[in-house]
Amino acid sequence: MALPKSHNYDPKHVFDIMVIGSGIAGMAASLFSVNRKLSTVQAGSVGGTLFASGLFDLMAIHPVEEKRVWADPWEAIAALRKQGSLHPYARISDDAIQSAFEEIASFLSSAGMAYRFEKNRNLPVITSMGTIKHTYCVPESMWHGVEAYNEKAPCLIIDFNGLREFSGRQISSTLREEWPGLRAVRISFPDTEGLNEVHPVHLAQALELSAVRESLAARIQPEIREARYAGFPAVLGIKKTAAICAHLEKLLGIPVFEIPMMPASVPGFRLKEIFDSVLPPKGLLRLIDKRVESVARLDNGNFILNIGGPDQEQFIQARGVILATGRFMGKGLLSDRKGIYEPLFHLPLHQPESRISWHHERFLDPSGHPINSAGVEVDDSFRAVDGTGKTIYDNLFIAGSILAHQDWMRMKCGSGLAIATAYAAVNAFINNFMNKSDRITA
C-alpha cells in the first residue's frame, strides 16, 4: 500500500484507533474504544445500525443443518468450541462475551434505551411475520412480550391501516394454535384516515406528543376487553419509548410491549440516534457517512487512511485500525468472477474454492450456502492472517460478520458476534499492541 502523493496530514496529529464502519460492530468498537481513553476516529456510512432489529442475540441454532435451538446460548457456545469449530466465539471466553455484553447494555441503558436479559436463557420474541424468534437480550419496550408468550395469556395486537410489512391478523394466526388467547384488531392511527401507507418513523415521531397517545388509546380501549397485555408495532417512539410505555399501560390499564419489524426499523434509529449522539461527547470524532478510500502504512507501522476520495481528501493517521465493514451489503466483501474479495486492505480470504461451489443446488439447503461462511481468518487476537497463519499487520484487528468461518444469521449469533469480536479487538490493540506511555491524544 503506497503513501499518497498528496498527503496533507498533520504527522503529530495520531488517533490510538480508527473505527473503519458503522453498524452494531464498528459502533460497539468505537463505544469500547472511547471507555478505555482511546483517542478514537470512526468512518462508515449511516445506514449500518438501522438494519438492527433491537434484539441482541448471542447464539440460538447450533449445529445450522440440524436447526437445533438452544434454551441456553452459554451451552450452544460450549457444544461450537467441543467440535472444533473455528467460529469466533472460539477466540473469545465466556467471562469476555459477558463483559461485552454488559457494556454495551449499560451504556444503552444510561441513555434512555434499557435492555433486559437472562444470563442463562434465550428469550422468545414475537417476530412481524408471527414467527417466535429466540434472543438473548432485548430492550425493556419489548419484556412484556416475552412474559405475555410465556404466559400465554389473553393479549391483543394492535395493526395500524396501511403500515406495510406488519400484520397482527397474520400473527395471531401463525401462533392461534399455540396461544388461543391471542386476538388481532386493525385500526388507523390518528391523524392518518385515508393514506395508503403509513411510515414506522412518521408513527413514532407522532408518538411522542401526549395528544396523539391519548387519541390512540382512546381507539384502542374499546378493543380490549379481556387482554391482559398489549402488543404494538415497534413504533413507540424514537427518543421517549420509556415514558411513552408507561402512558400507554396507564391509559389502557395493562402491560404493553413492542414487536420487532422488518429493517429498517424503528429501534434501529433508536440505537443511532443514540450511538450518534452520545459518543461524540465522550471522545469520539465521528466522520458521518465518510468512506475510507484508501489506506497506505508509514515506517512506523501506524497506518494513514484517505477518508471521502480525490474531491474530499481527508487523511487520518492512526496507531491501529479496527476493521468493521460487514459484508457485501456493507460493501465489507466484494466478488466478480474471479472469487470475494476485500477491497480495502486487500487480505486474503477464507473462501469456496470456485464461484461453482458458493451455493448449494438448493436454494433453501439446511446447511446453509458454503459463500455465508466467506470471510477473513484471524488469530488469537483478532489479527487478519495469511493462509499459513502469519499476522499479515500486528495493528489490524478485525471484527463482525466480515469474520470467517461463522453464519451469523442462520446460527442467530449477529449483535453477539459483533459486540463480542469488537470488544476482543479493542482489548486485544490494548493489550498486544498500545504503548500507553508515548499515546498522542487526538
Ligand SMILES: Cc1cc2nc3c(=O)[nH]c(=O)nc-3n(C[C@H](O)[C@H](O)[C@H](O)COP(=O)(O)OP(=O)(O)OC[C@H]3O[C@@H](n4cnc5c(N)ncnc54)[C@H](O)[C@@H]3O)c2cc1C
Second form
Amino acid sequence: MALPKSHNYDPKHVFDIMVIGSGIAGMAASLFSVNRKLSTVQAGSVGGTLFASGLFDLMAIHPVEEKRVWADPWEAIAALRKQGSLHPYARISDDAIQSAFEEIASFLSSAGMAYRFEKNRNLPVITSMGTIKHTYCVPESMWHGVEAYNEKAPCLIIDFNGLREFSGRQISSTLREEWPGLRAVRISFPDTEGLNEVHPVHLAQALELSAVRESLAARIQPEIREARYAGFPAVLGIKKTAAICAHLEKLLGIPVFEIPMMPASVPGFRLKEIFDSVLPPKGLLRLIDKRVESVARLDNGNFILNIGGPDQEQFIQARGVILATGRFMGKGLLSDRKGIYEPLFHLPLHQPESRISWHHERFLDPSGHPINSAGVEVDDSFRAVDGTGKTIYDNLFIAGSILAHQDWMRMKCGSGLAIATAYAAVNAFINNFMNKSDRITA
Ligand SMILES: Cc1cc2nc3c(=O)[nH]c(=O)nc-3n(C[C@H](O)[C@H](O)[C@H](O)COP(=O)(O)OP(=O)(O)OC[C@H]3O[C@@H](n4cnc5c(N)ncnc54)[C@H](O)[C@@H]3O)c2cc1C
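Can you swap the form predicted alone for the form predicted in complex with this ligand?
Expanding to the full complex; the earlier chain stays at the top.
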C-alpha cells in the first residue's frame, strides 16, 4: 500500500503500539505498554468502562450449564484447562494472570483507587439486586461489605429518594433469611428534596464536598441504632472516594461500604477518569472518543490506521496493534443475516455454522448461547489465526472479550479476561516482534 497523502499524516512518526478500544482490555493494554516504555497510542469511545461495576472478576462459574460457583478462582481455571477448554486462560500461566492483576491493582492504588483481593479466594459482594456475586478483586470502598456479609453483622443499607437504580428494601428483603440483621432506610439526599429523580454521578460529585457529607451523616445518624456497618449505593465520590469513606466513618462511628449498582456505574466512571488522566502523562497518546474507521498495511508490515472517518481523517502508523474492540455492544463484532464479522481487519471468526444456531430455543438456557462464545481465535502469542491455525499478521494481537471460546458474562471472568489477555498480548508483542527487529520510536 502507498503512504496516504494527507496533511493529517506524518510518515516518519511511527508508534510502537496502537491500542484499539477503551474498555478494560484496551485501558489495561495501554497501561502495560507505557509501563514497558513502548510508544503507545490508543483510540476508543468512552462506552466500555462506564458500564463496568468496578469489580474485577477472575473466574467464578464453570461449567456454565451447571452454574457451579467456585470459592477458589484458580481451581476453576485449573478445571477449565484440565478439561481441554479453548478459553483464553488456557494460554496464560497462573503466574502471568496474577502479575497482570498486581500491576493493574498497583497502578490504580497509586492513582487513589485501591483494590483488595485474597490470593486464592473469590469474595462475596452484595449487589444492588440483593444477590451475592462472587468476584476476585474489589475496590477498597466495597471491602467492608465483604466483611459485613461474612460476619452477618447488624447492618444498615441507606438509599435515596429518586435514585431509581438502587433499592435498599429489595436488598434487605432478598437477603433477610440468611442475614436477619440487615435493615434498610430511605432518606432524601441533601438538597434534592422534591426531585423525582437523582443521578448517581451528581450524588457522587456532591459528596466531594465535606458540608454535604456532614449534612448527609446528620440525616443517617438517628437510623444507625444497633447497626455495625453502613452500606451505600456506589456514589461515594469520584476522585476522593477513600477520603470520603473515611470522613463518613468518622461522622457515623461505624465502617461504611459501597454496593455496586446497575450501569451507568460511578466506579466505572472513576476507572475511566483515572485511565484518561494518569496514562497520558506517562506517555500515552489517548485519542478520546475516536474510532478507528479503517486499517491498511504497509509493505514493511506496519499498520496505517485511519481515525475519524472521511470528513476528519487522521492517520496513525504503528508497528503493532492490540485489537481490544469488545463484542457486539461496542461494535467490535457485527452481525447480519449471513453471520458474524469483525469489521476492521476482517478476521475469520469462530462462530456457529448458521444463524439458526446462534441461540438455543430457551432464552434462559443454563448453558448460555453459542453466539456468546463467538470471536477471534488466537495462537499462544494472542495473534489472530485463520481456520487452519496459521497466524494472520505477526504484529496483530487480540485482547479482551472479542476473543473466542469464552462466555465472560456467565463465567464471571469479564475483567480478569480483559486484564490477563491484555498483559499476555503486550508481552507477546515485545517478545515475538519488538526484539526481532529494529525499534523505531515515535
Ligand atoms: C453492564 C456490565 C457490567 C459488568 N460488570 C462486570 C463485573 O461485575 N465484573 C467484571 O469483571 N466485569 C464486568 N463487566 C465486564 C467488563 O467491564 C468488560 O466489559 C469486559 O471485561 C470486556 O472488556 P473489553 O475491553 O474486552 O470490551 P468492551 O468493554 O466492550 O470495550 C471495547 C471498546 O472498544 C470500542 N471500539 C469498538 N470498535 C472500535 C473501533 N473501531 N475504534 C475504536 N474503538 C472501538 C468500543 O466502543 C468499546 O468502548 C461488565 C460489563 C458490562 C457491560
